[in-house]
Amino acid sequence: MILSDTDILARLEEGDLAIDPLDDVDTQVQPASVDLRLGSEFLEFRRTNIPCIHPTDAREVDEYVEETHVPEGDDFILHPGDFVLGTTKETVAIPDDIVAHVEGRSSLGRLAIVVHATAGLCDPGYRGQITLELSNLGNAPVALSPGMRISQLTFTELKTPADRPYGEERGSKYQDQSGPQASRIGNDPEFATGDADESGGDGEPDR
């Protein structure tokens, strides 16, 4: 069951679902979703002359990205073909019986801005800000302003609560993250053991 605005507000009131800060309920709570705003931190990908990036090498990943902070009142210009990591201003906490989906806003989609490449899922039990995979698929640069509504979350209630929710007990990589986070795929158990399997290790998403 997808939660309506009535359901979302009830769960927020109960406190098991949390979105903080939720400064403008009337604007941000939509009929079946909640709009989230853009934070002020971005991870940009450097041009590099090395043959490739090894995702399992944390040093290479860290050297490939650099953080940019956009002061209040300024814009981040996303150029055609660019890919950067952004973050939501809000921190969310998803209860064990709900899965949340990160969606783009249609008004930005019509400007060719997309907010995620693959990481569109917030698992039951997830806590933290949400890293956004921002791309400009158009032909003109687009100014993105911290504080603008950039994405939306929809919520689906599970038939039963997750038995093994996202979190520290299962070694989830991005729990309680703050700001945009680069890939931590090197922490996946198949790379630590050298025994990769087709299931993708611990079954958690790269959130």
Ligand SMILES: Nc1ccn([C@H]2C[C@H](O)[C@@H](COP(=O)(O)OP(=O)(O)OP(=O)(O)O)O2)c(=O)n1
Contents of the next structure:
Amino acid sequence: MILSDTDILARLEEGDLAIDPLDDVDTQVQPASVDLRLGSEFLEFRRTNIPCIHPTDAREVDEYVEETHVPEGDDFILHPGDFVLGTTKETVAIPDDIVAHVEGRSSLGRLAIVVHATAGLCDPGYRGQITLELSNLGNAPVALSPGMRISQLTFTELKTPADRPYGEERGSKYQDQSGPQASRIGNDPEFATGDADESGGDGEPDR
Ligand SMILES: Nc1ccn([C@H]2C[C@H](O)[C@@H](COP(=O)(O)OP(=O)(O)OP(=O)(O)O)O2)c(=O)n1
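Counterpart to the form predicted alone, namely the form predicted together with the ligand:
And the full complex, kicking off with our chain again.
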């Protein structure tokens, strides 16, 4: 069952579902979703001379990205064909009996802006800001303004709470992430080679 505005507000009131800051309830809470705003941090992907990035090599992944801060009031220009990681301004906490989905907003979709290229699921138990996979599929640059409502989150109640929710206990690599975080796929157990990020997922390479 997807939560309606009434259900969302009730769960927020109970306190196990959290969205912080939720500054403008009337504007941000939609009939069956909550609009989330764009944060100020961006990770841009540099042009590189290395032949390719091996997703499991944390050093290659980290060397390829560059952080940019755009204060509220300024714009980040997303050019046609570009892909950049952004973040929600809000930090969320998803209870064990809910799965949340990051969706785009129609008004930005109509400008060819996509907010999650592939991944849009927030696991039961997830806490943190949400990394947005922003791309511009159109042929005109589009200005993105930190603080603008950029995406929406829907909430689906599970039949039973997750037995092993997202979190430290299962070594979940994006738990409590703050700001956009590059891929940590090298931390997956099947790729454990010693090359992976050992920083605890704070985005700082361990060098
Ligand atoms: N656009 C998105 C989608 C998800 N997440 C967060 C919430 C998810 O609970 C967490 C993990 O997402 P996935 O399960 O899709 O990612 P992985 O499978 O790569 O990570 P893990 O192995 O930690 O589950 O990342 C995010 O910040 N931005």
